[in-house]
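Below, in structure tokens: the form predicted alone, a single chain.
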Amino acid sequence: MAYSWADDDDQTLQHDSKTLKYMPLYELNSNFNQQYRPNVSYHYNEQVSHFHYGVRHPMKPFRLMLTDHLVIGYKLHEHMDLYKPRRATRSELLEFHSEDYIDFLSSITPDQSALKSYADTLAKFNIGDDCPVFDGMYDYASIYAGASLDATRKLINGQSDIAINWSGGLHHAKKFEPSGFCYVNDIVLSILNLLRYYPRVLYIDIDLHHGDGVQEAFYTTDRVLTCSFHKYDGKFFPATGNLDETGIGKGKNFAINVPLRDGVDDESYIRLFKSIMEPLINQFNPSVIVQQCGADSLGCDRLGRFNLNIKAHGECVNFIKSFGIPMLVVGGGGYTPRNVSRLWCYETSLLTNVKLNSKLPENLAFRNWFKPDYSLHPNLKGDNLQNQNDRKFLENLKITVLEQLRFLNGAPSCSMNEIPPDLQGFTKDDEEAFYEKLKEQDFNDKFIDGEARDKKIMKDEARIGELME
């Protein structure tokens, strides 16, 4: 085997500071020629790392710039098209989301005295200490929900072959609802566009909480196969996601869930994703692939129960990656900041075939919050967990899941006569602005083309002798 400097997660011998300073951040992936080498694209807009759910909240949007400082730092966006991508209007909300439920998000403030006016309302839609009202609620899941509706434009018109939002992937929110610090369900919204253009969705949630909003969207529809693999006991949030949750009606076994019990290894999660996605994937055939990538099934991470390192968490992604077919690639939890953002860089690397040193760039801002190793893959092994799926209880589960997929019966096919409108996602101002350019254009075009065509004739009909400019 080569050696790699990219390897080197303990050094024996430490680089002087010009050594460091010279030192490749990356390389790329050793096969790279052999490789499936798609088109990446990156949406992300700075805004949604300025808001706050409160200061004993698990959950820090501010993770998401720690995420997109490790991206430059390693310079991986020469390796991506850049997009900051707008917010999501809301009529591009209501496409799933309620418009009471809506109309409450915008209007709604944290002012005390305006709260207690609507303790009622606070209760209807479920606000409280998981979902909160706070500073700018509706601008935080309007951005992060544009982000991922971007991203699906970039996949159907065919400029993007893997389209990244780490700032989405909010999987437990509801058609009337917030649940689960999830206000807006941005992967319902995305997967609803791609079904607009692609015949099959598979939804794949890596999370360490079961993808309860995004099954529940689509329990009904063979268009949409949602897998889940996640931690289950019948009481952790948000308490589903058992092996009998399969579908109902047109979508009966269209649901496939997979429980795991607490301290699941890398070797045991890997082995099993692996068996249960590759024939799920070649029984299914999907159009398209929304891979939610949680930070939260990682080891030592604030609120999880898994104990997962980096790699093993990527290798997952990878795997999905080397089947070739277009991706939608977006976060979800993950509450331990630091951990999350050198997870999501990490994916983001293998994602566009890139090998990263993993000692952490010298210049990287915010480097502090890396110490004391200043590594990229931390060992997040947790001593007090320990794995409680052995390997019986794995095969079962597998044995359960593979059963399952036996009645799919192949790929479901579905009529797509009509070629849906608004597939490039423009505003009603962005349009009435278009064509006021476009009229403008062609109002000059007319005018200058007449001119020319008039000194042509002027030209044509000049006596022998006369000189005409």
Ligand code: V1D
Contents of the next structure:
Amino acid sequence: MAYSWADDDDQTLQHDSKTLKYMPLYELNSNFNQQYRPNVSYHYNEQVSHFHYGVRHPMKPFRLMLTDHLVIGYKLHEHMDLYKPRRATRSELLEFHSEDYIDFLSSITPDQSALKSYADTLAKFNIGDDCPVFDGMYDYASIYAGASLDATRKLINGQSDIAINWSGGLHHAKKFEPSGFCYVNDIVLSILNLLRYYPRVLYIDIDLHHGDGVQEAFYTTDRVLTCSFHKYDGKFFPATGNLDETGIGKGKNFAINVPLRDGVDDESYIRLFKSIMEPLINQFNPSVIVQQCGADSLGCDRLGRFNLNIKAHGECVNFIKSFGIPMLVVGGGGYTPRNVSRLWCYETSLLTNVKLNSKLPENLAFRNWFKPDYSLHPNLKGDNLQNQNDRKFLENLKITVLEQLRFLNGAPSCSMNEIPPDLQGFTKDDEEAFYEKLKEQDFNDKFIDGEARDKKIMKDEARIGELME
Ligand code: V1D
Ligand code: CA
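Got the form predicted alone; could you also share the form predicted together with the ligand?
Below, the chain from earlier opens the complete complex, with every other chain and molecule after it.
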């Protein structure tokens, strides 16, 4: 019988109605002792979930609160270091974005944007239906970017092997403008920071949409290899990411695109993903990986027409983890909040080596969002959605990409000659002083201990109690 990526195949955590309340929420994986057991950190500033793009807009930051409730409800905080990161500063944002764009972003208000006199400025900065001006927009952007940067600092100073920021992953933002719901590009900012210490960065993007902003930012360098899997038909947003976009100059062949059609299913996606990523990682030999885990590639997404189940998406993340390379994991798109939060909670469990009971915790806040099944793994495969990627199409994709990999000629031995400008000319002493400062900064970051976290949960529940009355 074929493996089911949807429902609960796990016998060890099964229960009947009488024993339900005694069932553990999770168990450690059976091969726990032999497995790669990375130090995992979780970077989350809950303020990020309070912003609203607008009632009709599909991007709902609220999904991040649902995710956090699931993560905490399953007690995954017992397996990670938790940080409440500070916002990114203006000067941190300027590492990638232009000054006039950041000035605009930090000064425009919804009231002003309603005025006709601003029409030209709004058009200049691509403000419109996809990227509206909303209350607190700049705060929102600096909070999610701050969390990704915080995560990179933990990787750089060796405190974390895997650092997670589900509020990040906004891969479309450009140097001079927002794009596709993304205001600042936390991924580009993070990669720039990682490049100060790591010779080669691999960027993997499994969001439904092409990771165009990240690809564009590193299109001419061989120190960052970008690889995006996405829907492509020449029209679907952002209408880039065909096979022939491969990089230019020194970056030739260091951009990889896997353009797919609607309806791709679990088996075909996983097979294709693994058959490309394994040789790619062996060839490029990255020193650090950034993985964007957009949830709009799941079945039943409000904007997407892929057909993946949560376990299949997770299988890709787990496969990359199995290489044991330091990794920044970020979110991205995802427009059916209940499934976004299920997915990112499940992926947190994979990264922390914890096996979750499929039945959602009884005392979960917002549990009614997950009815009627209350399961972590509802079947998301739409039976009426045909897989328009037939075997031949997928085989051709694989062959073309593997052919491109042959041109990589091994990993570039990096002389670090493309170090971001502010670190050029660093002496050993400078570098040590810098590390000391980093450590100090870590200490000042709000590290959330178990007790503080428990208090926070009690507070959240009280608030929900009030809401329900
Ligand atoms: F359906 C909508 C309703 C309101 C506002 C916007 C949309 C919408 C849906 N899809 N907008 C889109 C995409 N834009 C366009 C352009 C509008 N022009 C006329 C064409 O099709 C943008 C999709 C953005 C996807 C973002 C992402 O999922 O990749 C993401 N990743 O990280 C964060 C977000
Ligand atoms: Ca993608």
